[in-house]
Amino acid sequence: MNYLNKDEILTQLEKISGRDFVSNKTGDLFIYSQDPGASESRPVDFVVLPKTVEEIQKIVKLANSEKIPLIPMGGGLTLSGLIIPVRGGIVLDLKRMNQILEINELNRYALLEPGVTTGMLKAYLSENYPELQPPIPDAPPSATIAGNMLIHGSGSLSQKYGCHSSMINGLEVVLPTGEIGKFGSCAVSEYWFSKGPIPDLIGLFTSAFGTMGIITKISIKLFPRPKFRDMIFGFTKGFSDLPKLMSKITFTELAEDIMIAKGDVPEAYKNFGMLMVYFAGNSKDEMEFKRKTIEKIFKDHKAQVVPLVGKARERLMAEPQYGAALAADWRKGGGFEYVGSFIPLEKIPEAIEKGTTISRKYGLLTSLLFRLIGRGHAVMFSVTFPFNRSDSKDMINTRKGLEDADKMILEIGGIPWKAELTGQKLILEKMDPNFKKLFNNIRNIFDPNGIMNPGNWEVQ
């Protein structure tokens, strides 16, 4: 995109936050260009690292006087494009503002700045409330809990409490106009204990990509930690009974989480669906109370529980738990994405079966995962493609496989989460035409210059 002056606007930018943390130069602006999925690089104009609320709300201020897109970056480890600009524009990283601001530990909330990884509040919980803990999203330590939160994401504690987003208490946002909103508790009071009873307006910033505003603080729901936590691995061979199997699982509430993979790597598994259910509890006595309960519903669905130790069991025990990014190196090049969804319990056969088919077609290794959120109530599906980030045939047929993923996924009545470009114009073309205009008249009110992140989520 041409603007009138950019060596104007990088002076402006150095000004708001000071020339170490601005750069227009294209070695810096390289690693902004593309994520670590199968997207394609897109050109960025600036990069700039905030510091402060006010900061941010000068540059919001400028990019509206310009006409200068928006994009704001957590961690970056999306996968999907989101935070590649879609038509250059100013990318605002935001890891400098990576603050723990608070821990209330009687209403077991933290509330933090957007630069704050898991990593970070992970460690501190266990350094000084080791009788808490956050909810840990299967990605590496220096994701944000900002960034996953916005995105609908999924983890540990997911299948117990629902996806992350559920555990947002309360955001202060800079608004497209560069004012400051605050949604939940905190815009009553001086807690960020709750989303209501106010009316809830959280979630217009969720799954909304960066395209409503510039998260400036959060609040999330902390959660007791038990004393032991333990896994039940197992696999079945036959997949018709899955859904009445994790049914049953999720009718005791007796399990923390609960994840199924199915994939061609290990060779020995290729045929079988691999069974992965946490639980947790403060004795020794309700420990296998759970293990006992758990492992009869196994055996009464013919699945076959398998004991694990060693480097295996180290290895699916850790959280976070990012087994399936293993599927990166199963191929040259150590490409890696998937689509990833929401789904009905009931349609697990029906996308492994579609999931698997996919896969093939593109001479793809098949790498499927299903995660229960919130005991049941819905199923995180995703579809994996290893690809060769040297092999251009490779990663056209990464992108094809994708798209069939998202279009699958809509067909048997799913919705693709975090989705690329291409998933999002498929969402919107089934989406029901007044929650789109209603959509997509809230988000003119709020970004009436069109500056944040263009090009997702755009309603024709």
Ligand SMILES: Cc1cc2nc3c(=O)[nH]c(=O)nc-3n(C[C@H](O)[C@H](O)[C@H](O)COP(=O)(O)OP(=O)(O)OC[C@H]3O[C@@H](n4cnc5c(N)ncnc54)[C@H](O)[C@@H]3O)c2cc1C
Contents of the next structure:
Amino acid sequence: MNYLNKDEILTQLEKISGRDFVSNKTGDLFIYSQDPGASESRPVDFVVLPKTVEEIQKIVKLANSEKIPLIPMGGGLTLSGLIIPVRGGIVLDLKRMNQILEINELNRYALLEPGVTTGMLKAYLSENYPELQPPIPDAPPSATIAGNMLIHGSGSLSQKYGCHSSMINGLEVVLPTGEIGKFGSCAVSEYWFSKGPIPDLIGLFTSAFGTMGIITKISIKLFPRPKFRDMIFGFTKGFSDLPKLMSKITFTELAEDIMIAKGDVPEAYKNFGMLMVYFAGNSKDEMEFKRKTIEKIFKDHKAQVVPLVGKARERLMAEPQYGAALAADWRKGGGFEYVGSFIPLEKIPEAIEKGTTISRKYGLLTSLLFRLIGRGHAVMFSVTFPFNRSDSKDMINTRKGLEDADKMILEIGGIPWKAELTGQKLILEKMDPNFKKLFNNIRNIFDPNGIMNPGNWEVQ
Amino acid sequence: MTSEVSQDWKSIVHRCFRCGYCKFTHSYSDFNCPSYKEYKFETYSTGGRMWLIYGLINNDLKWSQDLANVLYACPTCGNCTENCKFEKFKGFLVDIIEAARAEAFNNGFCPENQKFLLERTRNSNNYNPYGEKNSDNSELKKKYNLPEKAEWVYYIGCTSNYRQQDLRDATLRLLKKAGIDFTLIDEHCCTSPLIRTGQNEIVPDFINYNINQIRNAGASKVITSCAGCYRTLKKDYEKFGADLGFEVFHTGELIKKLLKEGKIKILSNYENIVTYHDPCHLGRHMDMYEVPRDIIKSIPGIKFIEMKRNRENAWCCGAGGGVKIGYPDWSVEISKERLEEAKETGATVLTSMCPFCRTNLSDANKKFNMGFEIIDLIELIDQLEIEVND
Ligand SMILES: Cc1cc2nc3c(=O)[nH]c(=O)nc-3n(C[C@H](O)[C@H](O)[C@H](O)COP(=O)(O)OP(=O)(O)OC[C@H]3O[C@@H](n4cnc5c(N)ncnc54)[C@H](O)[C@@H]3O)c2cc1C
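Now that the form predicted on its own has been shown, please provide the structure of the form predicted together with the ligand.
Full complex below, order starting with the chain above.
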């Protein structure tokens, strides 16, 4: 129940964050009621761009007293509508909180405000700490480090070091009641260097989609950046041998990133998987050794190595791989969404078969991608649905396709990743009832008024 | 000649994905879109604008002053075009914003400040956006002893003729010194400020007028020292369906050619630390990056240091796209950021090749007490001793 009317709430918000950083103007609400994915637009009441932790605390208190939903937003680029309010409310765009607070070179961590983008951190380290690199996704550079870490993101270091959520050392959070919580070593020490050794509550905030609080500081692990980086590109005919081939490569401990792409174009490549194995090293000899070792495994498994040059190589070597965004224009329509998921390695052939069937059913060019995570302990698998935003039928078709892909992934034993509302519902249906009950209880303790991104992970 | 730019943009505007590459520098080190950096709401990114425009076309939104203001709060610097990853679409971004501004104007939502541009320019006493009495340039022709007909026309442009006369005079002196066969015409505004702000009503007439004047002068080549006029004459006139029948050059191009051919040689030393600001209308809009640098490098004794963001990556001065007149305070703030970057180079002289950039950078220099000498490259050359060889 609201006690203040909208104008009064606007006034309160303006008092907290300043008039320039609060809006309920039609244009702003229009933009923030959508994301670049296929979700339908949903109404927003206010957009606020806070600058400080204190401002956020005040906004949280106001939201509690007025029972207004709060939706934290980084770059807003998950494509699955996670920052579009389900029940209206205030979108908290955190981009003004963009300070790199500390780079601890020796202890190899970065302490960041939540608005620091992946692009800016990467550029900052390249310029000031060229021997270190951050874990970043292939998302556009305005994706935030926090947003990506919080949703179990993955990128070019994930095969070697694990998914990005596992690289969080610590969090400062404005909890849904307005108190500040500290998690990880920062709860005990002035160093933000480790998750433990204390009970690990950081997991409560990952893949929570903003339902457990607003992260105001995040410490992440940084990694050495070897002098050289290169890739091996190739093809496999048929897909049944892929899990073993992938596994073999991971056993060498030589690859930084391993990806498989599967498409339908050109026709001749329909039964081929495209392999991309990235490796890095500090000397030419080391690189040569790694290349030869990995190429031998390709050969042993009858995979063909193809030298890459020119624009194709430049695109695949870029960090982030900007080519990932180009699917948005495949149907000349300004958008795509993919069902991402985590699946076990052994399921790659089945995922290819079923992902291809779904893509064809929806009249799409098949575009499947696999990225190994944590030396093959999991695989990120995605089915991409490009659409034409100006064609409402295409949008409906896409949403149906996404739902089918969610279902298929759950059937083969995987779990949709950064799932949109439909995907979340399907996951909850399959989820162990006791997990659900416990999760719901914890959530109610954290957020008694249900103000944090309600509608997401909603256990009925 | 058609009075409107092509309507095709309506069928492609939905193709913007709002991925946000357009907001950054090449290395992603910072936001390089002045509007997004200032206003911070997603609405003020180029993607935000594309989506608003699509919303308007689609009737999801209705025209309002607030929406029009978002479209106008952009110096159309072209950083978005430079960084957009969609090759088939990126070239249209600035055109789409300008075309949408024309729609805003037609719907009665052109902001008050920018309306002055049209009112002053269409006034038959002026024909320029500064509201100054029109100069037919006959005095200058007399002073410099210029013929009625010549191979070249020096198109002065309103900013140089009514505000930055030092640049006009330096250009005249240089052309004279170099023995170029040129003359002047009785100019109307090139219409850049009108096109940039979507006020296209009188644009075709002005284009016709200027083209006829140039033809009547018997010229096969036009030269200008103004980046805005250069872009407009060379790119926009054809977009509006005009058949020029003459070539268009920036003065810098001519100087570079004369230097290269040995027709002129700079003799005196210029012992200052200098940095160069790429005007958007010359750089990102027209791809002219090396001409000014080649000229600078031919100056004996000069110490030239680039700013961090240079060439395609340059930070805009904030004067273009109607921002100087529409948002005067913000406009100089944008220039302030440029001057701060110039300070990092250790330069004492900031040079450029656009009178509009010069005005705005000078305004910021004064307002924030930054202590630079800000000078157009043509003026800088004019100060030096030059040997002319036939
Ligand atoms: C072209 C393209 C390629 C992509 N490639 C990859 C890839 O390779 N790897 C990958 O992992 N992802 C990828 N993505 C998906 C996505 O863009 C990224 O994961 C991105 O990093 C998400 O970050 P964000 O800042 O956009 O998060 P947002 O979308 O803003 O937020 C994500 C979720 O976290 C919550 N949240 C954000 N900030 C906070 C906070 N401070 N406190 C509490 N909750 C918060 C939000 O409410 C939301 O639920 C890609 C996307 C695109 C468009």
